[in-house]
Each structure stands twice: as structure tokens, then as C-alpha cells.
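Just the one chain here, laid out as C-alpha cells, in the form predicted on its own.
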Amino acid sequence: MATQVFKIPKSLKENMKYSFCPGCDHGVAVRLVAEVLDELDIQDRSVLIASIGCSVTAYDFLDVDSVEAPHGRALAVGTGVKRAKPNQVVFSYQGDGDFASIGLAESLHAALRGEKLTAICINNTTYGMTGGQLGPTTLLGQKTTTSTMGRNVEYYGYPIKIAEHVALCDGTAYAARVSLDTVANIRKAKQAIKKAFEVQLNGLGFGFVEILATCPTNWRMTPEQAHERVRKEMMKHYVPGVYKDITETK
């Protein structure tokens, strides 16, 4: 008898027209959310704070109450949401530029505060939706749309490593770096998710997830040839692992 090892979550909605560019690292992360939210029966009382950016249609995926937040204040309409509404489980899903660039005051003071949230964060080094512009991740010599000749220090200063900033924030329960380039680094990125969700549902701070991501359409590259540069590229200046965990610590 066939046994069925592969299905859609309950949390993802059925359906919905796939929008994302073809290879692009958003399409796993958001079914990965949908997973854990699942595996921690959670959905029903789950709130999703969205933002500007190619991370804004997380909305039209999962299936769960949502609030767009103006560019960058995601982490500001999640703190007015979780101290509204306590018991519910609120997460914001945001790119770099929004949580990193015009958003970074918002995202370390709802860590510094402790907010009882959870902050997932997509970094590919890109403003991917308004044309590949250069973002406070882009690496020091990555040739954007606005940084032609690539970015260097004495212009741009240097990438900003976000995991690191939010581990240093005393509020921080949990925050970790993570990659979607192969199917173990995938199942390393749930694991991830839920454990910084699970921060949240324990009530001992802000939990945070950076996730390495392609973006092909503005790299100029196949998916084969953008997960390559994560590897050889990426990861060497942002190096995955976990940064903060005080339920290890304790």
C-alpha cells in the first residue's frame, strides 16, 4: 500500500497562484512557517504581521489572520498586536531591507524590549521586489542595480550581519542564522522556526530566524547557479548557527 510522505499544510492556503520568481528561496520558507505552525497547533490563533517587499504576499499563502504593516514597522504593528491580544502568536515574516534598512530602529528595540514575538527575516542581500537594488546585506563588492561598480566600505560602509545584532539585544531568547541551499540545511531551518516560535509560546523573549535566500531574477543567475553563490559566497561572510538560546543556558 503507497504511503503518502508528502502533503499540503493545513496552514497553507489551497489553491493560491504561486507568484514568487522561479527558484526563489521564499516559496520554501513560507511552506517551512506554514509546517511548524502545524506541528505546534497553533494556525487558529496565529497572526502574521507582513510588510513591504516580496515577503508582504506571505498573506496570500498562509492561512492564518494577517495585518500589513507600512515598510519597516512590522516589529512595531507586532508589539501593538501581542500586548492587544497576548495569547495569540504573533510573527512577522519580512526581507532584509525591510527589517534591516528602514525597519532596523523597530526590529532591536521589540528585541531590546523583549517582546514576546517571532521575527523571521529573509536575506538576499537585495531589494528584490522594486529591482535589485542595493540593501544593507549586500556584499562588499556584489554589483547591484544602485552599486554598478559594487559596494565597498568607503561609500557604502559594510553589511550589516543582522543575526549577530539581534543575539547582542538582551531581550533575545533565541536567534539563529540559517540557509535553504540544500535539503539539510531545509530541514536545519525548521528546526530553527520552531524553536524560535516556541520562545514565544514559553514567554521568554524575542525570537529571531535569519534565512539565506536566493534571488535569481536579480542576481542574474539560474536557481542552480544562486544557490551555489549562498554557499561559496554567503555563507562565508554570513556564517549560519545559533547565536542566542538562553533555554541552553539556563
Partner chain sequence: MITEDITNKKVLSKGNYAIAKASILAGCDCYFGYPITPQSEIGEYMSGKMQELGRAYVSAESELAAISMTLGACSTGVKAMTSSSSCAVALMQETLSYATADELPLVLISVMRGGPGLGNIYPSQGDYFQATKGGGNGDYKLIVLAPSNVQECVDLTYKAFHLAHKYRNPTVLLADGLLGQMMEPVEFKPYPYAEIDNSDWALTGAKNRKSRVIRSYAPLADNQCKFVEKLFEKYKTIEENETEWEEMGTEDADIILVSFGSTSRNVKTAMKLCREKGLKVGFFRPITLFPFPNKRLNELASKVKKFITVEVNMGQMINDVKLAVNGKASVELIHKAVGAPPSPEEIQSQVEELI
Given for the second form:
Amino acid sequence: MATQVFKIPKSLKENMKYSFCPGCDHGVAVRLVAEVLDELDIQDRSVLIASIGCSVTAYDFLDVDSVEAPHGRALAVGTGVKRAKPNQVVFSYQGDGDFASIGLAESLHAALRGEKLTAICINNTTYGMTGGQLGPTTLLGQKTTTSTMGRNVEYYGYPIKIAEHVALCDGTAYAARVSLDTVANIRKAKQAIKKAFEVQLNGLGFGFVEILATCPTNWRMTPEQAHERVRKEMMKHYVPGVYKDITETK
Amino acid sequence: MITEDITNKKVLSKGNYAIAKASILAGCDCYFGYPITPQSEIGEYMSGKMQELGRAYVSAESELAAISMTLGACSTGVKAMTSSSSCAVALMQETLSYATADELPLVLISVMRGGPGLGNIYPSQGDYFQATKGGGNGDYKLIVLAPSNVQECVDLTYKAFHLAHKYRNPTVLLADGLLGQMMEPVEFKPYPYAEIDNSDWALTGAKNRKSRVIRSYAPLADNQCKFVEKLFEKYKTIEENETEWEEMGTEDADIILVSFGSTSRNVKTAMKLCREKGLKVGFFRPITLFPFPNKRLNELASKVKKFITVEVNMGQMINDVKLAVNGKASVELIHKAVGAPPSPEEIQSQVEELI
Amino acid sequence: MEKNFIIAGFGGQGVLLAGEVLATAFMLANKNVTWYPSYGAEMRGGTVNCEIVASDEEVSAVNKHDTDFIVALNQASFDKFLSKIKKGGYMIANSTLAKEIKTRADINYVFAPITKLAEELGNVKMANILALGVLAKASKAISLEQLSEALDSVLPAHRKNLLPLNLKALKIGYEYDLLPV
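Given the form predicted on its own above, what does the protein look like in the form predicted together with the partner chain?
Time for the whole complex; same chain goes first.
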């Protein structure tokens, strides 16, 4: 007898038009969020805060109420939604530029206030939507369209380790960095996303997941090469792991 | 229901406190702010009162965040506001543009101070352009209400919430340091407007209905054309329904003094002084700066020789008066760059010079 | 009929509160009234003043260039505002902290040792309210009863214990012998 082992999550829109580039990890990340919304049965009381960048299109895929934030302001908008409607589940889906460059103040202050929000941040070491420019997470030596000779400290300074910064905030309940380069890591990523929602649902504080992701188009790589880069370069500097979890008893 | 502030008698209140109390009585559910003189009393009052009432209050990390929090709260359909002043309202322009595109009922209290730059904390009307023309991107309008005394700070705060929700458009109460800091007797009556049903658009979770998206991103040019045109149809309706002004002595006037906000108090007195001297001078005060009373000014232009706008800036509203008058009469300016308005006597003598 | 008043002194003398009490009294007397403070990047101990304009009609303007009554609680305020007094207007000065010099012949001077009287009452902080008593008598613009009622409404709940002392200060000021020139 045949059993269904794989299906489209209920929290994804029907007949959605996929708009991410081939091999981009955004698609996997959005799907994981949808699966978590399904598993926690919170789709009908969730509000997505869409940010600026490729991540904005999350509202084309996730079948939840959504509001779009000005660039960098996602967690300020999220704060407004959550404070107005504390019973809603509010989460942002942001890129690293939105979260950690233009929106660093909003991001860290939301964490410091211990807002009961969940933030998902895609780290692909570049500004994807605008064509692969240097962002806050661009690695030293990495060539982008605005660091054509490679990122050097003299001109550009250092890349930011986002999860570690978020973990330092007293209002953070959970902060983790995950990768989507292997099936095993995708499973771990889903668990982290789930946890970041659970701390919100339990009123414990700010939940955060940084997802290391590919941008094959702007990296000028095949999807396989891109995942290889995640493993070989990104995971060395941006080490996956749980950086804070206040639910863990030691 | 909050009744403790409804007194049915006059109480002496500072403009900033009057605005804050009125917003409470209007049912403001969420306040987000960042301090700046001369409006800090609003945030100070709200910090205690909102917590006492179990409503939302956040001391935001910046004005960028404060207005974005307000946008977020508004997306759920509640009444939400922020308040600020000049150089910090400048920081809010981007989100105001988003909020118009999102059609959200955001209320902004803007208490003008001197500029440009950090300027100073004295009263000014230098942000007429900022409020009515906008510093944000794209074609949009904010509804702008300009009180001239503390009672109007109350009445127009009520109205700001009402119009914001009625038209789903960001609405600005444009006061200044003079109004914010002065005390006058005011009466806090109950919020006079009916609550507006927003259940057809507010984000409350997609339970037993389709999910909703509040967005401004429109990747297709044709869609965006249609959307902006629709927005402007709404603005036309607002112009038809909501334009408000005060006029006095215009029936037989040769000259009409045009002024808004706190400055108009002195101008009204100057008009009376001119009348005492036998000059046929009238007074006209736009209460809504958008929608601007173009039609009425154009009618009056057929009967009078000259308009003189009186402003505490280098001449901003004069541009709108000129457009409204459209060449039918001359339009001149009496002004001062920053500070308390020119005295009625100064205005009167300058009017005589301009005749 | 419109009258304006400036109450001035140094920070801590309760100038703004005295102005609020006066404005409230006018409100209770069914006048239109506006209170407007000097404000700016003030430092502690600097000079402070507020203007109160009371009118039977709409208040014509604030921040006027001249005034009917000045209450000067210190020398700096006396010097600053002397020239702003309208012809026939009043300088009501605290002679404990300002010299009794009359350089203008076209105005009325009232010198009262306001700080000293407040000290004698037992609380120097009552000087502001005591000054209002002097002003009420000299100006005839407002009654002692209306000021008393205003005090009651302006004092916050946690300061209500000071109401009797304030009322006493008001009365001492009101009954202080006037010596207009």
C-alpha cells in the first residue's frame, strides 16, 4: 500500500509562482518555516514581517497574514504587531543586510527588549537582490561587485557574526546558526526554527535563527559548488551551533 | 472605557499633555516614541498612562524604529500613534511613504521646532513642506491638520484618528513648540466619532479566511500605475469631504491675511487692528493643510486685491496660496524664519507697508 | 479687556507653578487665558519666566513685547523686564533679592520682601505663592478666593498637605501693605 511521505506544507500558498533563482537556499528555508508553522499549528494566528531584499517575496509563498517592513525595520514593525496583538505569533524573515546592516539597531534592540518575536535571518554573505554587492557578512577575501579585489580590512572592516551578537542580548531566549548544505543539517535547521518559535509561544523572549545559505547566481557557482563553499568557507567563519538556549537546563 | 479624563469642565492643560490625553480618549491602543524637545511631554505622559491602562508603549531605539513600530501596530487595525519633531520627523519620512502605500491609519504628532539641521527648540513652521509635500519617495499625500490653540490640539487629535481610519491614510497633527509648551483651558469631551470597522483588511491571523498581505512592493509597472491612480482618487474624495478652514472679515475685504497654526492667532489679532484703522482686511486660516482649501481661496481671489500669507518660515504655504489663487490676485509674504510669531502690531505695520 | 503678566525669577523659585496657579485662577474666573513659559536649553539655577495673558475675548497673542505686570523674584529678572512694562503698568519686585531703585517714573513699583516673608512663614519655597498674593492686590485682576481655589486645583494629590501653608502665604502677600508711587 502506498503511503505519502512528502507533501506541500499547508502553510505554503497554493499555486504559488516560485521566484527564487535555481539552487538558492531561500526556497528550502521558506519551506522549513512553513513546515514548522504546520507542526506547531500556528498558521492561522501568525503574522509574517517581510523585509527588503529577496526575502520580501516570502509573502508570496507563506500562506499567513503578512506586512512588509521598510528596509531594516522588520523587527520594529514586528514589535508593533506583537505589542498590538500579543496573542499573534509574529516572525520576521530577513536577509543579513536587512537584519545586520541597515537594521542592526532594530534587530538588537528587539532582542534586548526581549520581544516575543521570532526572527529568521538568511546569511548568504552578499546583497542578493541588488546584484551581489558586499554586505555585512561578506567574508574577508570574498569578491563581490563592490569588493572586486576581495574584502580587505583596510577598506571594509570585518564581517559580523550575527548569532553570537544576538546571543549576547539579555532578552534573547534562543539563538542558533544553522546550515542547509546537507540533509542532516536541513533537519537540524528545522529543529532550530521550531525552537525559535517555541520560545515565543512560551513567552520566554526573543527567538533567533541565522541560516547559512547559498546565492549561486551572485556567487557565480553551480548549486553544488555553492554548497561546497558554505561548508568550506562559511561554516569555518560562521560556525553552526546553538549560541543561547535559556530552556536548556545545565 | 476611559472616563477619568472626561471632566465636562475646563482644565488648564499644556498642549503636549492635551494631545497625549486626547489620544488616550480617542482609544489609542499603542504608542511608540523617542524623546525630542519640544514634544517630549507626550511620550512622558504616555509611558505612565499606557501602562496603567494595559495598552502598548515602547521607548523605541530611534525614530526610524518608533514609526515602524507604529506601522506594524496599525497593520493589525488598532489605533496607534507616534510623536516627534522636525529633524526627527525627517527620519520618519520613509515609513510615512510606506504607510501611505500600505494604506495604514497611522497617526503622527509633529511638533515643529527650528531648522534646518538640529536648529533649535523654539517654535517654527518650517516643516509645512515636510508635512504637506513629504520627504518620502513617490506620489503620496498625508492628511495634515493644523491646530491653533490647545483646545484644537484635543479636537484635532480626535479628528486625526478618525480621518486616518476613515481613509486608511497616515494623518499628521502639525503643531509647534508654542502650542506644545503653552497651557490653556481645555475641555476633554468623549471621542465624538464612531468606531470604524476594519475587519476586512486588518491582520489578525488567517483564521477561517484567506491570508492577507499588506505590501507596497509592486514588481509590475501596470499594477503600480493603477494603484497610485486609485490612491489619488482617494485623495480627491478627501479634498471634497474634509477640507476645513476658518475665515473672518472676508465678505468686504480688499486684503486677506492667510496663516495657519499658532501664528494665525497673532494674525487674527493683526486683522482686527487693521480693521480698527479702517483697513478692509480679512483673515483666512486653513485648518486642513492637506486637503488645502484651494477652492475657497480661489473664490475669494475673485473678490480681493491681495493675499498676504504670514508664516514662521521663509515662505512655504505661500506657494499653495499662489497655486490656489492662480494669478487672480497678488500674493505677498510676511514672515520670520524661526521663533515665536511676529506680534500683531508688527504684522499690522507690515501689512500697511505692503498696501 | 486683556492683561498680561510675566512672572520671573531663578530656577527653583517656583515661577512656572505660580504662573500656572494664576492662569488657573483666570480660567476659574471664566476668562480666556494662555500660559507660556520661557524654554530652551536651560541650566539649573538659570533664569525662568512665564507669561500669562488673560482676556475677556480670544487671547490676542503670547510672547508680547510689552506687559502690564511683572513679578520679579530676583535682581536679574528685575533688570531684564523693567523696560518691557507698559506705561502705567506694575513692577512687583522681591525686595529681599532686588534693590529698591525706581528709575522709571511712568510705572508703578511695588517692593515687598517676598523671600523674607516666606522665610518668616517657615518655608522659603512659599515665596512664589506669596508673590501672587501681592500681585492680586496690586493688579485687582483676580481675587484672593479665585487664587485659593486655583491653588487647590493645581496642587497634586501628594502635595495637598502643603495647601494650608500655601493659602497662608497667599494671604500674607495679599495683605502686605502696598506702597505704590
